[in-house]
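Next up: just one chain, as structure tokens, the form predicted on its own.
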Amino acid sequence: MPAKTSIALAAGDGIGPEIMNATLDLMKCAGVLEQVEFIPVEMGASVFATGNTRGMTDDAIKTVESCGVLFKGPMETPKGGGGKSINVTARKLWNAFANLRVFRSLPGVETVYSRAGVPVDFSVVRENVEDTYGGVEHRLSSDTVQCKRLITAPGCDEVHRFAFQTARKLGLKKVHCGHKANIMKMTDGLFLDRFRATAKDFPEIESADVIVDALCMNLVVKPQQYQMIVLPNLQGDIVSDLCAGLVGGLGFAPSANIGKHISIFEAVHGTAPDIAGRGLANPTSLVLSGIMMLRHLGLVKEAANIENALLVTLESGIHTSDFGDKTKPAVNTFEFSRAIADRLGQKPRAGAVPVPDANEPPRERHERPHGQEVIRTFKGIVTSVVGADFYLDTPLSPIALAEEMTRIAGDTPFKLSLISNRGTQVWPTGSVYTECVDYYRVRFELKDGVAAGTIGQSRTVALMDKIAEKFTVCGYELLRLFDGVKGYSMAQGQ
């Protein structure tokens, strides 16, 4: 008899243990526990309470890394100082770079769209590691704080390839890239460029892009026009929650976080402490996430049987107290999962999932890396220094600041070319109506006659040293050309 597949199990906080126990009971009835074993790990509020800001014990981390799969319930994020979201920490710690959520109209779950006869059935793939979720923030002046946004070519390539590979596997015909490249021309611009580059490897799938604000409007007006959407992290987080609203809420939205080595399947709704322990919680989201996990593991037969049984249950009008026909009595959490178990082997009237004759081969685990891998997309790029942006904490007016900066740069290879405030140019031209705060960007570029590539970074550092004699320098960014193309953006109004 083949060895069972090990899965790390974190029940979660609040309603987590209730919906997890109900889901595991359903899996047992479906024969899943004959092929997998769940290994409990310590994560969540109880670990945060010990002062552990990661929210997970060392043993939990070792177990997850050994299993390669984590099945988790909703977990509480500490309020105020201390630990960060355990969901974000887990995804980033184990490089689960792609978040996949499937949004589908379900029988018995009434929405605006179900009442209008509009079917909703599409997926969202969200980049899961980068963007503002690095949480790199600083207070730069008395009045200004900063959050750093990082988008990388390798990170884009990973998530885009996953999106197209998943679309191919599901038989989808079109993938959209959601972005804001009209404003964030370099960060979202890179995300869009890498999407287009990846699309060339999947010629049978149509690709298109849409600006994220238009996407949100389109999703509300005509959601059936989309099959799969791939987005950067922050935009993907917001859009995927909007999409959950189209199908009845987060309680009906499964979530998979896929990485090369480790993947996480979870309920993305909250811990609902107000109803914890009362048997009122709806386990559907976790059941659906569990179905995604089973397919990931190759247990496609059990996954299809559970999904069909869930659809039959919903068609029958069986519901927990948060949805369904209010003229019919609601069942509790465990009764709902048992109702699904009682319908295993049945098929719904509509939307039945084909049940394969056999499961797929077990997934192959990549060899454990010996150290952190440095992933790269662009190699052999020729770069040259052409200046620097310095970020200053000062109450001076733009004109007074320009006079000081021009004087300081007098005997250097650089000239002052721009001063901006909150991204808007205020020198050498600007409007008297532009209000300024105490945080400026001052840009120095090479003087006329000084060729790019003739000086190095040390000259910009020397300039910063001179500026720092009189001003507080909050930040510094090197200006470079990459194969002759500017690696920096213009200011608004420039």
Ligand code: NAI
The other form holds:
Amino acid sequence: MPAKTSIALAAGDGIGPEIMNATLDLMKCAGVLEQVEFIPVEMGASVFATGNTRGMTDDAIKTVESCGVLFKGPMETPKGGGGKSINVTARKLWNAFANLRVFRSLPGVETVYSRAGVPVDFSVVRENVEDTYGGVEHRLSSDTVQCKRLITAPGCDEVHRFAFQTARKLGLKKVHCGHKANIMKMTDGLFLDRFRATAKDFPEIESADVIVDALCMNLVVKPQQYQMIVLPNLQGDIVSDLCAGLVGGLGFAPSANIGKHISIFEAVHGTAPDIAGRGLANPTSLVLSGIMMLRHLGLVKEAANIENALLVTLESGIHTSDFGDKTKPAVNTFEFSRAIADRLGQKPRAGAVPVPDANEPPRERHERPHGQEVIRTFKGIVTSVVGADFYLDTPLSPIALAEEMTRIAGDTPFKLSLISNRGTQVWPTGSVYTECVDYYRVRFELKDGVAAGTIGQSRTVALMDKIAEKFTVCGYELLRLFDGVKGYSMAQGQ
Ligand code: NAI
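Right, the form predicted on its own is done, so what does the form predicted in complex with the ligand look like?
Now the full complex is given, and it begins with the chain already shown.
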């Protein structure tokens, strides 16, 4: 008999243990436990309570890394006290770079679309590691704080490739890229450029882009026009919860966090402290996430069986107290999963999933990395220094600041070319209507006659040193050309 596949299991907090027990019982009834072994790991509130700010023990980390798959219930994020969200930590720690969520109308789950006879069935892939979720934040002045938004070419490539590969696997015909590249031309611009580059490798799949605000409206007005949407992290976070609303709420949206080495399958909703321990929780989201996990592991037969049984159960009107026909009594968490188990082998009237004769071979694991690898998309690019932006904490007016900066730059290779405040140009020209705060950007570029590439970075650092004698420099960005193309944006109004 082949060895069983090992899966790390963290039941979670609040309603986590209730919905996890119900889901595991269902998996046992479906014969899953003959092929997989669940290894419990310690994560969540009980670990935070010991002072561990990561919320997971070293043993838990080792087990997840050796299994390559974590099945988890919702976990409480401690409020204050330095404890970070386990969900974000886990995705970043193990580079689970793509968050895949499937949104599908389910029988018995009434929504405005089901009432209107509009079927909803599409997927969202959210980049899971970068963007503002890097959590690189600073207080820059008394009145100003900053969160750095990092978007990288390798990060974009990984998530776009995953989106197109998933679309190909699911037989989808079109992938949309959601973005805000009209405003954030460099960050979202890169996300969109890499989407277009990746699309070329999937010629059989149509690709298109859509600005995220228009996307939100389209999703509400006509969700059936989308099959697969890929988005940067924060936009993807917001859009995917909007999409959950289209199919009846977070309780019906499964989620997979896919990485090259480690993938995490979890319910989308939280720990529901208001109903925890009362047997009221709806296990559907976790059951659907478990189905995604079984497919990921090649257990496509069991996945299809459980999915069909869930659909039959919903069609029959059986429901927990959070949804369904209120004139019929609700069942509890365990009764709901047992109702699904009792219907294993049955086919729903609509949307039945074909049950394959055999499972797929288990996924091949990539070898554990020997060290941390630097992945690079663009190689051999020639860069040249053309100036620097300095960020200053100062209450001076733009004109007074310009006078000081012009004087300081006098005998350097740089001239002051612009001052902006909150991204809007306030010098050499500007508007009296622009309100300024105590945090400025001053931009220095090469004086006329000094050619790009003839000075090194050290000259910009020497200039910063001179400025720092009199001002608080709270940030510095080097201005460079990359193969002759400006690697920085213009100010608003420049
Ligand atoms: P929540 O999703 O736990 O609850 C929101 C509302 O939905 C509550 O009224 C709750 O009773 C209901 N609800 C949620 N899941 C349900 C289910 N399966 N069946 C029936 N009703 C359900 O969101 P909330 O209250 O904002 O967060 C509570 C805790 O969960 C927080 O500590 C938060 O950090 C954590 N959380 C964890 C997540 C995860 O582990 N993936 C995701 C979201 C929140």
